[in-house]
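Starting off, we have a lone chain in the form predicted on its own, written out as structure tokens.
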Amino acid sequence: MSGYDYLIVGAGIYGAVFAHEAKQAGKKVLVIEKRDHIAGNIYSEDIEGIQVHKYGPHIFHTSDKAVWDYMGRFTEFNRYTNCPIARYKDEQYNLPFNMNTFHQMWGVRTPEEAKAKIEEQKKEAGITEPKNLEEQAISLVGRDIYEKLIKGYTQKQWGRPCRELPAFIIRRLPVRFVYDNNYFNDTYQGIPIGGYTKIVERLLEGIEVRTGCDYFADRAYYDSLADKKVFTGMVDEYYDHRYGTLEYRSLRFETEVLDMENYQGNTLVNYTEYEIPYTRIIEHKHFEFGAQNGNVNPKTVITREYPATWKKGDEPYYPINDEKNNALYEKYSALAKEEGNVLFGGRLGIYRYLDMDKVVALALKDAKENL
């Protein structure tokens, strides 16, 4: 006889949900987690008394109020709006693409200016069905945009020519024709006060978590220890990769505490040239309006963020869903469908990126299907 009702194989935010809401059902749940730390890609740290984002920079942003309530349980959030800023060359606009950013690139001052100026650069491109990313943005923002500010970033985020990338990949893509820099149209918007991994501590309260545990190290060992598994890992390697390896794109962070108040005014700036090698700067004290009790902090901590390529022992950040590997994942998906006692959750458990309040909502769903 086993001795946990659910073994939870991560620590990120699917993972403590569950492991929540299997708790408050009455189960016994053992959370095991690969890395030395609970919280997955969402975990923060203190440094220099400022909440830093370790993996990449993470903004809470639900319309759904279940979702939002259901957060407010375990933080309180502050009132951050994510505002990011450009930079292309010696040149700087602003994010999403919005009016200001037309009036900064063009001179343009009314909606119907800008409207005039795209539109007149789609009919010099001669597109009208979008095959690739770079005609489907070229068909959202015009040429020069495209150009600056989405050409060289996104090659260097995906690590090929934009013309071999899905237009799908941009089609979500913020466009407004009113002066508005927030990236997001959601109703609710903040950042943890105290930071994310302080989230998942409340949630994971009384429940037996193992941190530094390898699955795979010891799988038979594991397996033995429950009665039904929740898996958040790679679903690949859970069947060992038998129909062929997923493909993701990773991330690689240089980290460095500056001796100033405040090094680029503002919590992210993108790089879009090609030239430089990452993708934006983040500067995390922003994200909590770099005061801490009402006094400045004197120092900064800064993030550079490099894309990568992924290969098997890498971490993987984004899956790479394009035709070839949708695909494949729908060979490995129809054997998860099979098992009777293994839940695969979480972005790599479905191969599919989701943001935040999606991962919480599906967690949530889960559990009311399975405990």
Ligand code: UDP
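Having seen the form predicted on its own, please provide the structure of the form predicted in complex with the named molecule.
There are no partners or other molecules in what follows, just the one chain.
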């Protein structure tokens, strides 16, 4: 006889939200997690009094009021607005692509002048219907911005030329004809005060969680524990890669504590030229301005983020949603749909480049439909 209603594999945001809802619905839940900590890739930990985003910078943003309110039950958000800076050789630009960027790039001052410049470069490139990331980028912001701020960064990040990447990746970034450096278009944005890990701790309050437990180390045993299952790991691994291996992109982080108050004056500085091996430097303390209540922390923590080729055994960060991989995923998805008692969720479970808010929305929807 199984002792739990639900076995949840993975203690990331999807697993934690689903687990919380299941408990609320009166279900007995067990969460297992391969790593020695909860919270998946939103995990943050305190170093020198600063919340360090251990698996890359995470900024919570959404236009979904229900999701914002839901998260608000587990944390308070500060009023952080993400405004990354881009460095290309000795030049520096504001992101996302907005009037500040256009002025810095071309000296233009009005939206009309900026639009004319982009139109001219788009025409020169002869693009009518963009078929890949390169064409999409040039038609949105022109060739100069593509060459300096997109081409090298994207090629590093994804390990392949922009012509071989889907256009949707670059449509994540706003293009605006106002002087506004806010990286997101969403209504709500912030960083959880006290860190992301706390949110997941609160979601999982009163729920049995076993960290350091690899589902694949003893599948039959874990399966025997519960009637139903939620799986948030890699869907192709779940099916023993029977149709082939999906591709992912990985990351490597180099974190340093520096004996200085302020290293780069901004949370994110992107290094957009191909020759610099990291894509960005994160200075974590700037996520939490004001966190020290006026006391200046004499130290700072920075992280260099290096994109990396993923191979079996590495941490997967990004699904590569190109045609080839999406087609392969469809085969796994067809198997998943046949399952009566297993739900797949999260970036890895449904092989989609999802932001945190979308993951929360999906977990809530799946909980509603299944509990």
